[in-house]
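As a starting point, one isolated chain is supplied in structure tokens, in the form predicted alone.
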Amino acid sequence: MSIKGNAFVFGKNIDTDQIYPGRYLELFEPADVAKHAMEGVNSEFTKQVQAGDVIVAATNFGCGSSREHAAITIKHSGVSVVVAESFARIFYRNCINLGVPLLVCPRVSEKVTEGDSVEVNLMTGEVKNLTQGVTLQGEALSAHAMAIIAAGGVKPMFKAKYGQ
């Protein structure tokens, strides 16, 4: 599964309040939640992001609270994949469970600049910066994680398998 898009680059320790500020927790419709994606670190993000774009970050992306709103806002903002040098464990699991593709890739924040065209292969872990002609090797997702993402998340996967 290969994904292409333009990069939005963020630094270290981007926490869930920066991804989705806590003051909007009363919102629950995905379209409403998505209007505040990355607002805590880039107030123009939702005006700039296009369907298929890629978030690239340094270490510890998604640290902070365990709320699922952070993964939901990314999923519904148009972002196709998040690539970071490392993720907070709970955020990583929330993303997989909700069907949000993500990939761990060492040194990616050093090799991708805002606006670069990036291609990410979730099955091989390969990350290509098409603008700069650089290829990096990330950690491919497991077959189980890929099945969850392909289904759109854990709930849709179980519904398809067991009904309801």
Given for the second form:
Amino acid sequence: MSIKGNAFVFGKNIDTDQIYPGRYLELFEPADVAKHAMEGVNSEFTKQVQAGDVIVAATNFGCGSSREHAAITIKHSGVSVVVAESFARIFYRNCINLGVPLLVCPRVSEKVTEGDSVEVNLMTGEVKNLTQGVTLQGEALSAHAMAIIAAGGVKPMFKAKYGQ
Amino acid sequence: MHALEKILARAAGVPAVKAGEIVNAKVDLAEVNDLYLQVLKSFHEMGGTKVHDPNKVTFVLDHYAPAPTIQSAANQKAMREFVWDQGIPHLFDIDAGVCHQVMPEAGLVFPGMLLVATDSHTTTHGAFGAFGTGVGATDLACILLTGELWLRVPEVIKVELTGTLPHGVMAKDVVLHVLGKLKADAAAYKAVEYTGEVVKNLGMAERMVLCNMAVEMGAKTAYIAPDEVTRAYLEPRLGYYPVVPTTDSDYVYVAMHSFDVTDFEPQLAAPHSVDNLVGISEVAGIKVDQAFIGTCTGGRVEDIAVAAEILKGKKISQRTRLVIIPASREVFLTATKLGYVETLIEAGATFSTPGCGPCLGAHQGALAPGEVCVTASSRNFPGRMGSTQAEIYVASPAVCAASALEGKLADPRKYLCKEAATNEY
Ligand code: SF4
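The structure above corresponds to the form predicted alone; please provide the structure of the form predicted together with its partner chain.
Below is the entire complex, every chain and molecule, led by the chain shown above.
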């Protein structure tokens, strides 16, 4: 599963209040939630982001509140994959559950500059910076997580199993 | 095994588990708050019609209590209707307070349980010897559907707190120090256990603060071994007392840290990160527009009591607001009976309904651009309490009260008598 797009680069400890500010938590329709992606850190993000773009970040991306809005807003803003040096656990789970691809890759925020073209392989964990000609080795997703993402998230899986 | 592993083993119906293993665990209590209408959406999208076990589910309407907008009112309405339709016995409506305070007060939290909630601060319940962890909406919907959740068994980090807590220094100062030193991702995917003589001498309110803030280090859960203090709090509320799992003596911690608190001064997290540690002496004098005492971190009777002690017979600065929101109705009633509410209103405080209040920037004290707030809550991320151009200092309730008095960040120790009250409420 290979994904290619242009990078938006963020620093460390980007919390879910920055990914999706608390004042919009009462919204729940994905299309409404998507309008405020990354607004707490870059208010222009939703105007700039193109379908397929990639979020690159340093450590502890998605820390703080458990709001699933943070995963929903990224998914529906058009971002194709999030690559970070590490993730906070609730955010990580939320993304897998919703079928949002993500990858842990050490030092990625130093090796990618805003706007670089990046290619990410979820199966091998390889991250290529096509603009700078650099290849980084990230951690391939676990089989468990990969299966959920391939199914489009847990909802279709559970629906097949428990739905009436 | 660690006590936390024993909890997961029991919940998964297996004799033993070890760190790193993935288990399917039966959840003893799942809690949903009013930010999470998505739980119900996901539940229905997965084809859910009936909740697996209504007795093991509770809803708490706390983040928007009472509803500040039409949309949040509609979300709460949909939740109430779901609760009534499904025959869920425990609904804490807008009169109750913050989930992490009302659940233990109501006798829903016990040592050895697995508690999962749509809230990151569910680590708080480690103070009662429970395995409490936060998840997002879809995970919670899976629990509603099946009664179970997959969890990775976490490694445990031991944090030992030694020495004697100095006068005017609270559990909040200790945990701000710990997380400032260990940093915001030190415990990601792991559990944090607090031990040591300092912890033994703390009441339940302060133990809850330690566990509550563990999530600011990324922790999956927190833990304090239950003792007589735990039992004295829980037994009357539970009406019984369970067999408490204990940690085996040969258990190996993934990391150990020790802090001597004896020389601590009041600690703060400066903008815009919870691990941006400063001592009060470094920042005293910075002008403050709003002080906030409340939330699942700093809104208990003990927190209001220390504010009342500092502000008794005084008036807060005319250029500063002091917003106080008791964490629950029980807290509000107790603080009222003890005279603290009257003292604080006379001093110029603004009281609001129990709930989360401005903690997440939704209502009841949001910040304007350029304003500075000192808060007894847990987070100072940009925009957390309103404008991204506001600055938030996280501190103890004592620092918040002293700062409201002076209109600038202030050391509370000069306003507190040496024989600080140690009562448990
Ligand atoms: S008081 Fe604040 S931290 Fe606690 S549950 Fe409410 S919003 Fe979250």
